[in-house]
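In the block that follows, a single chain appears as structure tokens, in the form predicted on its own.
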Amino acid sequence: MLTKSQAKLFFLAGTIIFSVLFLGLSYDTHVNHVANQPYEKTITPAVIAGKHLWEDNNCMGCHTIFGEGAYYAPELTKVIDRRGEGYVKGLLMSPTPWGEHTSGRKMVAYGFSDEDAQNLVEYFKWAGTVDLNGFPAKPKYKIEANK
């Protein structure tokens, strides 16, 4: 059992050691990791316009991006890699609702102009370049053999 002075010394030493460790790791993260990420440098006016369209149309009400948002509709962080630029742009410009009719889920027909759809595509392309340490995970498809 520790005496009162030993407990005080133990507390102070632990506080100092872990405070120094925290500050050192924070410094390392800021200098060696955050400062070297190129994502801010690749933001163009089209990416900014696409982000504004994303927010103004409440896309996050159904979709997720960077893991944030609703889980009603597909995750869109790497949508350009999965579906391709033409598919996404065509869907955004569609004048009719699109979706899986059996479940009742449908993508709203925003009927974006060519410029607005391209701005959203640029935002999605930019989002797809951000290193998120493996998020979202690639789906594991299991192919069953015919019996």
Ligand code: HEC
Second form
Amino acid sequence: MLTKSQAKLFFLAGTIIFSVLFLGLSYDTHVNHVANQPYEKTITPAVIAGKHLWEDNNCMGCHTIFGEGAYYAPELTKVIDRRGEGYVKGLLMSPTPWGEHTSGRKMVAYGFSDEDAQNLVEYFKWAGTVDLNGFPAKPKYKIEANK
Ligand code: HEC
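Same protein, different state: after the form predicted on its own, show the form predicted together with the ligand.
Up next: the whole complex, starting with the chain shown before.
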């Protein structure tokens, strides 16, 4: 059993050691890691404009990006890799609701201008460069059981 003064010392020493550790690691994160991430430097005005369009049009009401948002429509972090720039721009400018299937869910027909669609594409291109440790996982197109 610890005496009262030993318990006090244990508490104080523990608090001090872990506070110092916490501050040290926070400093290291900000100075050595966050500052060296290239993603901040590649945010162009077009990427910012695209992000504003993303927010103002509530794309997250249906989609996710970086895994955040709603699960009604596809994840869009790597959409440029998956679909290509022209395809994405085309569906954003489409005057009719775009969808791969004749019935079912469709993408909203925003009918964006060339400039707005390009800004959204720039935002997706930028999002696609961020290293997310393998997220989103590549889908398996072959069914394992049929090998
Ligand atoms: C009301 C729901 C809804 C909203 C809001 C919405 N979308 Fe979509 N979107 C969809 C659906 C559903 C699809 C998939 C259609 C399909 O696959 O047939 C889609 C598809 C897409 C695709 C192609 C994805 C792929 O993997 O093929 C892109 C890019 C896209 N949307 C961008 C946007 C952007 C940018 C916004 C905001 C400006 C937005 N969407 C807002 C429903 C929505």
